[in-house]
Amino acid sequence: MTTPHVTIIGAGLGGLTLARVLHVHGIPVAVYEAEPAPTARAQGGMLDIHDYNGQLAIEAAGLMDEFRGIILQGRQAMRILSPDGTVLLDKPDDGDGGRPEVQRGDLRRILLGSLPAGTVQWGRKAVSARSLGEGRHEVTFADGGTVTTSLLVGADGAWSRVRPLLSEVTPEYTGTSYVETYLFDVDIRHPTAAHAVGSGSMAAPAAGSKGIQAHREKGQTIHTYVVLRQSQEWFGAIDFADGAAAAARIAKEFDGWAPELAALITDGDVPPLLRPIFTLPLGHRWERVPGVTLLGDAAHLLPPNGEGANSAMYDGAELGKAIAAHPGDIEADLTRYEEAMFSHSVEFGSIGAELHDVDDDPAAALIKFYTEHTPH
């Protein structure tokens, strides 16, 4: 039986492990990305890698070595702060590599750059995709260019075009959106800010799904994270194009709070980006149908908690492990991995659930999940 061509759909941290992994067993493998380019855009922020999925696809790939040279040290660092800037938890950074952050655009190129050059062809954008019968479909580009393949996998996020191939479910607000900002050169410009995050990470969180929390990236840059339950009615009328007025009124949800925290959104360097936060239902799942699956996002797309570029790499590692190991039999191999997937989807969107809607008190909520959680 021959080994099959696997066209995967979206160059995201899990497309781009399935390629990998698949590369590395010699299995020839296409993804088709909407981006221009690998540089059209930033690639997000900082990710904590986590020793009992992401960093298990990293092995897979066989990519340790480069990782271990991206991971930012210090950075697992963790503040809790109250509204009024009280520090209510201090945890360093105790170095026992469970869950080394890392830049995700750093992640991104280092598995860009262990594939074959032309393995991702850029500017290709999915719009539809049709079955074609006996296990084999279609893809249709925004350029009106078309791809027939027998072994389909949708990694192309919340909105996948590969998704109604297997299920009619779609995304749905979660009533939270982010309000993202950054300060830059933070040490020198905004030392007050710099100082109420610390070296790592911090949250200050509230009643009502509200908070603030802030990432210290590379060099001296710190990016916000403002947490708001909030209709997207509501965002909506305000003007995110201008930038300081957008500002100055996701700030007004923030009065009260200490100067160094309401200085995360007002003294922000560049204009406030809103990010309505969607969610699939926990536990979504579909029926097998031949030569076609999901991975990341577009499988079991859940509010962030730390799982989701984990997940995606775990899921596009199982994935190319599971195709390799029986390259003959790829329908069995769809089945196992759907499978395992559909039941670790659960276990990992289920970590912080607890916090979710916490308004007696968040904060306590928040430092028990730091200092108790266990994610096995």
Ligand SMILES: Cc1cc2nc3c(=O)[nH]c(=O)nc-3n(C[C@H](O)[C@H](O)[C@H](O)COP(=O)(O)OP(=O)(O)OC[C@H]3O[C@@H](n4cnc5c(N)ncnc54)[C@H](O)[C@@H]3O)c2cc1C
Second form
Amino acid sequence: MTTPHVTIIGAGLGGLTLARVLHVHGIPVAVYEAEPAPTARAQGGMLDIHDYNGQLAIEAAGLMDEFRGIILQGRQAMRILSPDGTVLLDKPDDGDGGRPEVQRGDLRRILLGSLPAGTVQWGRKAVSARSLGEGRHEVTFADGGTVTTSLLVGADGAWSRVRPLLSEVTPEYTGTSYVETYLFDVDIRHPTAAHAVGSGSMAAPAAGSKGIQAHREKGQTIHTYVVLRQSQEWFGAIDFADGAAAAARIAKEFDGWAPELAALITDGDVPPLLRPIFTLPLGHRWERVPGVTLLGDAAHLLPPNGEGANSAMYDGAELGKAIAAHPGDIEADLTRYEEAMFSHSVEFGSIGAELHDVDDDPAAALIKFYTEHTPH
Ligand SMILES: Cc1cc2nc3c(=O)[nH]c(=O)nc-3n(C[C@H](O)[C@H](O)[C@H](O)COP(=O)(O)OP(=O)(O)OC[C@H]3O[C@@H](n4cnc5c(N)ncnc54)[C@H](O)[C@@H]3O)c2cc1C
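The form predicted in complex with the named molecule is what I want next, because the block you gave corresponds to the form predicted alone; please supply it.
Once more the chain from above appears, this time first in line as the rest of the complex follows.
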């Protein structure tokens, strides 16, 4: 029986969870990451980590204590407002621990810190991957280097360079983009906006897939996603290099909204950031190809529904456990992993589907979701 040496492309939450679970089981692993350093890009965003997927992955990684140390207490609170600022739902953090909030950067830091030095090779952007036959693959990097491997895992997100080995499907624009803003030091500098958002998350939805979602993050920061259904050409006509003008143009779409909500768009402390939303079809799957598989967004990129990072970590843990259980029979491990992953990706990806494109009272649909939703 030979222990495989696993090659992972991408050090996001999914790839790192897989690397950690393999390491716990003594299986050698190397991760190749395009970014030049762990701190190259702000890992913005708060994630709620669910007890039915993300937390199970953290447990498999043996990092529950470290995880408890990064939980932002009280942030599970949820408010739903109407565009005129009326509070329709004000649900406090019930402290049940079912979906505690953490900063994505903190989670990535504890995963990175749990791996032996040198496991992640930074500044190694994969540009292509090809089959060498008999389950072996060669990955070529932007720096001209190559690596060959008998077990290749594409954990390289939406625009995966490993995916073409398995599937011809490419991500498509959903017709909706998010515009991200950040307000800092909010209790002192932006008190009315801070009051509207409250101590956790706030959503103010409107018809036409439009809305404002905001989260109170660590260090008195409010991070807002402004959701707008417009073509990429429409957004392309806005000069995001001119932050103030871009914010004013986006805010024009929210004319008549309460000033404390509009302030989340216009009063940003850094220029707004455009994030077009792309997806793969729900239920994306492929025929087994020896020696290679995918996890996370590379496998099942879906519109943000609060499950993407959770299910990427879950995939990483499940794949790691499958390999560790039978390291001598990788093809059987990959078959079992993929069959379960295809089914979970539909299950997790469907959560919140009833909230898409709701034109008739979207706030009522959201309130129903938050008061009744019990996924498991
Ligand atoms: C606006 C927004 C809000 C979201 N909010 C939430 C949320 O609240 N909760 C939640 O669970 N999910 C959320 N998601 C989804 C979540 O961000 C993703 O599903 C999750 O990050 C997927 O993890 P991953 O490890 O598969 O991929 P990624 O996080 O994309 O990581 C991929 C890694 O691979 C690297 N990489 C990419 N290409 C290459 C290459 N060619 N060579 C080498 N390395 C490469 C990248 O630099 C990156 O480090 C949100 C998504 C968006 C867009």
